[in-house]
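In the block that follows, a single chain appears as structure tokens, in the form predicted alone.
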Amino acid sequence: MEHAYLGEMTDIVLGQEFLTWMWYKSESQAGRFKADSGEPFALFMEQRVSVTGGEGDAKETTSVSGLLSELREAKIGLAMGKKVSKALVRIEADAEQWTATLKAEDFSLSSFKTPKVETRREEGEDPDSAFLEKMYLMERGLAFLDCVFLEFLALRFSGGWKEEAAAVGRWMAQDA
């Protein structure tokens, strides 16, 4: 039997709101975001999204996946009151791309992929260069996610959230 930890419900609600808002925001502004430094990057939710609604035995989950899927069934689930519980996100900056699956219940990342790092070394090259480049790319990808989360938190706990939530509601109802 699973036991809820203190604050689990808060985390789930905030995580679901974050993923739902991120999906809305990525579609409404064509994936365009800006890092704290002003560096533009793109974030898209695609290929795989799960939405969950209900509680206990009445809990229902709809997972939609597909390479060129518009995720319409998941959007219909949102319009029916379900919340995004898990999503695959793709981040692009310059010519690089990161992907990760985010879970709403604990903000965990899985399947985190960074741009490919060249592992063949040239003569005299630092043997740690590939490792250091991989760490740099991981930090860079996570920093983009942090920027989006901070933007969400600033809006979520501001007076503008009511208006934003109404816009998210209209977006969810538009494809239902």
Contents of the next structure:
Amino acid sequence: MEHAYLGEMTDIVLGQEFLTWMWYKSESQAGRFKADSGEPFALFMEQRVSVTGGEGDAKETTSVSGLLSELREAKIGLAMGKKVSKALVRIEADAEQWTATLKAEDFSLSSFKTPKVETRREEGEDPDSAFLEKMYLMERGLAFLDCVFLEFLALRFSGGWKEEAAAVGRWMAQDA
Amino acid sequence: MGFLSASASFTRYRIIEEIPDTLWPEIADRLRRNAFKDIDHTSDERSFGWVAFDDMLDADWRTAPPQKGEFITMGLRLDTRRVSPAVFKKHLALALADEMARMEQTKGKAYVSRDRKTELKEQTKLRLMARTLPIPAQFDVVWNTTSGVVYLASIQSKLRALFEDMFTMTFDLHLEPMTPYYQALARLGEERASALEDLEPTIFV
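Return the form predicted together with the partner chain of this protein as a structure block, the form predicted alone having already been given.
In what comes next, the whole complex appears, and the chain from above leads the way.
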């Protein structure tokens, strides 16, 4: 058993609400988002979603996966009051693609895939060029994700959150 | 799996203090002072420390400097010796049987005291450790010196704790994990900290 730390409950609450909202948001606007710079990008949550509800021994998690599925069982879970605890996120911008599994409570990323980097080196090329390109792509993908989180934070701590939460609730009820 | 592999798993941190200018020229020395030490020829259970990003056998940065563009790169190497429980059980049984036989011969009764048993356990463990090769592992670390963000190629909580301690010990800098709470705190400001800590969950349905 790990020790509780400062902000642990907030990590769980905010992280799960964010992933839940992001699913609603990406579906309601067909995945279309805009970065701070104005650059458009697409973000989808698909193929793999886990929803969690309850506390302690009564905690219950449903994980649903499917290539072209609507992840209906996960949505039924949401309608029952569960929230998204983990999801596979796909981001597209400028014909490039990133995918990663994002965990709600600590925002750790697993299986993070960036667009492909050419690792074969041309003669005279900087030995670090593949690394630098990889880091550039990684941070570019993360910046899109952070942008969506900031949009969520702004909403979550504004007067408009109540209305937004009601819209999320309607989306859950309609699909379940 | 490191950052250069097709698929990476990682955790993000942010450095929260102002970084003193004097730190930059000391980076390589500080890494060397906390470099990984090999335990192949000892019976130590584990060893950890920094190695070069591109070469886990280079704990002296002979092959390449830690700087790559705006990034500082390093590997956190962790070697661990593990004796299989089944192997341990067998060798402990052998040691106990030997001891029993010896006691019967010298004292006339086959008896091993509790203290002696504990001692035999320790000895067996040490003997087997010395015969086991440590399992090496390297976790990539990349520090973006422009943004102050540090990436650790692991999501395991024990490794994360080890890395946080090592980083602070090496550079005298503290790391804040970029979890939802800390990101919200950075955005909303310290004065909203208590509101954030008591945040009520939203009921969507």
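Computed from a prediction, not measured in an experiment: that's the story for all the values here. We call the rigid core whatever largest set of C-alpha positions still superposes within 1.5 Å between the two forms. Numbering follows the first chain given and starts at 1.
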Subject >> Yes/no, Pro40 Cα shift of 2 Å or more between the two forms with rigid core fixed >> reply: no
**OP:** Once the core is aligned, please say if the CA of Arg121 is shifted by at least 2 angstroms between the two forms.
**Re:** yes
